[in-house]
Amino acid sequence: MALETVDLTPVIGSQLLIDKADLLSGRFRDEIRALLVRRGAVVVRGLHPSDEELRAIAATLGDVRVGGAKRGADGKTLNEGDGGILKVSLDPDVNPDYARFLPGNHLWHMDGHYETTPPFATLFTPYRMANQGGDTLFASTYAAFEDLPKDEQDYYSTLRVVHTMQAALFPAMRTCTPEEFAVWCSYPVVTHPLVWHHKSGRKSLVLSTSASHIEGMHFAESHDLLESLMRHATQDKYVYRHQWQMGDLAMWDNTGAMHRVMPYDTASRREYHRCTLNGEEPITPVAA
């Protein structure tokens, strides 16, 4: 039996028509993983997975992250929730380790910019939705690269970009305290190639709000180039906007897509539950 899917935009996003039993069985593992990489974001409606089912579905698709890669100000590793389930909420009582980092989710980003091998994919389902707002947007960094002129592809493939936590969070938290900024500065500074040459042979832009500057380039010139690329990569034609319904399960390829949440009423106590799949290949530059 073949998977039934409906493309949600020409470039990114597909709805997967599958029941919970088939999803939990793992029998379509390879097809779903291929769909995820090909379409960037995959949505299943009306699934209503419990935490145990969310974790089980994730385990059929890859290696579920249990120990977090994010480091606290005290140098300790923050756990990826309870047995692989992270409660994504701005409420520190619900999400004591991560709540202070979540304002950065309102800006375009990839997860794990501070890692050599970022997470492969994320599975996400609503537990409590916002009263208004809170849609999630996904942008294909594969398509954004593939549509560039050949000379620009070649030039960008020679560049390396410095990623920092302060670059990721300050644009969303302009009124941060010196203490908060100091916490962000305690995180590793990581450099990645601007263009990721994947094992599949495809190439994608490694873009994120975490991109601080391009190595060896004047900061002003670097700022303008990265801003221009971000505008290019987040054009409507590369973006799928998901309007959440209770019971949804969304999955996205963190290695070939960026994502962001749109503003919402924080008083609504929006809460989503997340499983992350560990990375499977490092960010590799294009061979010279």
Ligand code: OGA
The other form holds:
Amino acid sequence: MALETVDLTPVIGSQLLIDKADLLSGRFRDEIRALLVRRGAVVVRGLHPSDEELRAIAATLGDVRVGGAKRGADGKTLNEGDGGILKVSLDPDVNPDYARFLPGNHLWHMDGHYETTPPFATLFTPYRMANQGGDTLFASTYAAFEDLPKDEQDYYSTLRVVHTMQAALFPAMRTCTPEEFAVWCSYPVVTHPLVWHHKSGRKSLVLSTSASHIEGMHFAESHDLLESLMRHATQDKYVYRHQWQMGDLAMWDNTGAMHRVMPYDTASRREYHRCTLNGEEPITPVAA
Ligand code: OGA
Ligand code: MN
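Provide the structure of the form predicted together with N-oxalylglycine, given the form predicted on its own shown above.
Entire complex below, previous chain first.
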């Protein structure tokens, strides 16, 4: 049986019309995974999953991350929550380690830029919504690559980009303490190809605020190129903006889309519950 879906924009974002029992059954695993990769972001309305159901749905789709690759301020593994549920909140009482990294979510990024095999996908559901703001945006890095002129595609396919935690977080936390900055600096510096040649054959741009500079390029030129690519990739035509309702489940393909959260009133104690699916393929360059 085919899945019932509604496109939310031409290139990214689909609403999936499915009930909880069908999602939990795993019967549509292959179709939903394919939809996720094809459409970048998939949302189901009115689902109201409990934490247990969120984890169970995630487990039908991939390898649920339990205890992450992220490191907390003390150098230990960040708490990805009880059995794979991560509580995403700026409130230090909810998740003290993660709250310190959260302001970076306000900027366009992919998750796990410091891993050679970044997470495949994330499942996300509101627990407490912001009073105002707090929409989540998704941008297709497949579409952004595919629309580039061939000569630019070829040139970008030769470039490698250095990603750092300082680059990811400093623009969102300019008033950080020297101690916080030192923690960011302790994260691995990872170099990724600018263009990811996926096993499927499709190619995407590997962009994220974590992109510090392009290897071997003058810093000023590298800055301008990364900035202009980011501007290109986040044009409205590549973006789906999700306006949340309680009960929503959103999933995004972290390997073919960037995401960001829009500003919100922190007093509203916005809290979302999240399951992360481990990556399944390393970021692979286009063969020379
Ligand atoms: C994340 C993230 C966006 C949001 O959890 O990685 O970027 O809307 N969240 O909170
Ligand atoms: Mn994120």
